[in-house]
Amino acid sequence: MSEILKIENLHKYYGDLHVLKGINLHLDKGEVLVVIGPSGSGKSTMLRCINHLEEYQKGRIIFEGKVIDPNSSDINRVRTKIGMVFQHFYLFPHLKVIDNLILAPTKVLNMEKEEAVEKAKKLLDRVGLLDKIEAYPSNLSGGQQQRVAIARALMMDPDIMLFDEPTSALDPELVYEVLAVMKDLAKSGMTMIVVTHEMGFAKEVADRVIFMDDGNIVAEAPPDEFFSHPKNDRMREFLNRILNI
């Protein structure tokens, strides 16, 4: 496999608060990496730094062989290649589903509207929501909104997808439908980093699982090894609590 993403000695501060304390990470093309850890451990901040939604104070992020310079005119092109799905969907409430999907490709990629609409229809069909093409977000369930958000991110043909706790705002019975779409994406070869508390998803889909605590990556292993042989007491305590074992 070829390396698509590399993070070197990444440090992030919010004022005096040291949130990321020298993160080192690599990801190969087609790999699914699941990130777990307690609240406040830096998981979401790391994702937001990768997509340059957050500035960082030290370190490098290398994407597809190039160091990302947030001050470069190239940063917007890079962002189109890094899709992101958030916890709270962030669909435009005043736009129909179809218009939420075609907005970015027509404005940012200068895609013709007819082409964008056809692509949107295929992606909505893929996530099981073609019948909701004319609906407004307020008429969709949380799970449906999140599937629309995934389809919207895929409209830009990203080379990597970042998922920031995509099911944590959903009612339990709606979690499955979102995870099913994510599993389908993984099987299709999409490179993914997923911050989640869904341990079943991690066991089934991840190539690697990392555990973050207090701004550090403290453990990393394939899922079988990760869950059966916790590397330290902190990780064992976290897994016992989240798995109720």
Contents of the next structure:
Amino acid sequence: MSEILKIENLHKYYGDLHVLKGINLHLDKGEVLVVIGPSGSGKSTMLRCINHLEEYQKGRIIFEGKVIDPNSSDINRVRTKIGMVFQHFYLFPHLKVIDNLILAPTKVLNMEKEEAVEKAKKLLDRVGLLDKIEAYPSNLSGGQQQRVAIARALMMDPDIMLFDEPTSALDPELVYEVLAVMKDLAKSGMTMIVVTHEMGFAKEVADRVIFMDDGNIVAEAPPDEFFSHPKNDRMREFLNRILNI
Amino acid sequence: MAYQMQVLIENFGYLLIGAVETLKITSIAVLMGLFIGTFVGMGRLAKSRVLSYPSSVYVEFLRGTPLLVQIFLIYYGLPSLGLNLKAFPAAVIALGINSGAYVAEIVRAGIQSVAKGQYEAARSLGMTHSQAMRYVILPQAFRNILPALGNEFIALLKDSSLVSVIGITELMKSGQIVISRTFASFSIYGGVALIYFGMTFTLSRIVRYAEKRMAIS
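Let me have the form predicted in complex with its partner chain next, following on from the form predicted alone.
Next comes the full complex, and the chain you just saw is listed first.
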């Protein structure tokens, strides 16, 4: 399989605080990577460095064979290829669902409006929300908003999707509908990096799981091995805590 | 008192013509203030000092000096630099750039009131900084600051009475002209005040209506 993303020796500081301490990671096309770890371990920060929502001080990120240069205007083109889904959805509240979806394609990719609307309808149908096309985000449940956010990211035809704790802000009964959309996406062959606490999702969908602690990747394994034979003490402790609540 | 009322009734039409002039000056100054304020407000938040420093100087200077001085400076002061402005453009420019400073502060607060995640979401979709501002941040910011902008426009409408000093026959000046002829100070200034109130009250209703319409269901 061909490599789509590579992170080399990534270091990130917030002032004196060293939050990423030399991350190395590679990802193949079509792979689903789940990132777990305690809060403050640097999971989200790592994810946000990939599309350069966070600056980093050292290291390189290579996407589709090219080093991402944060200072070049090329970063906007790269970002269209990297879809991102946030914990708090961040739908644009002043725009209807349909306009949330077609804004970036029409303004950034110069897609014709009719074409964008057609595409938006297909994607809304895919996430089961075609009937909400004229709704404003504030009239949707959290789960519905997150599904719209996923559709919005897919409008750009990304080559990889980043999920930053996509179900953490949801009521427990709404988690399922978002995970279902993500599973469907994984099955369709989308390359994904998912920061999550949903161990069920990790077991079922992930090709690989990494465990982060204190700014380092401390373990990496396929899900079966990962959950049945945790090698690292810190990881065993973490898994015990979240699996036996 | 009967004389006072009679003078007011006879000259009411004349005062209204002045009020139209007041509205003209105010509306052009409002547009100018909005335009300047939007860019200066964004400028104050810019990372680059080349943008943020001049924006801060602009705001601090115009907020920190009397409007009356600014009007005199533009109308009487600029000609000595070779720039002669007629009274009307001088008045509009003075009010507009003054209002721009206040609007800039309102816009700055409005932009800061929009969640940072909105900007990140826009950028994550590949939008440039300008696109994110234009399509995502500013529309939300303006909705949040509409009440504050309403206040500013009302203040501007009232402040426009100051340009009577450079000889523009707006509402205030019209009143003074009538009084100099009739000496009916009480009824005419009373009438002038009522007309100002009628305009500001209408304006505040319009703003309230716009607020309701723009509130997301």
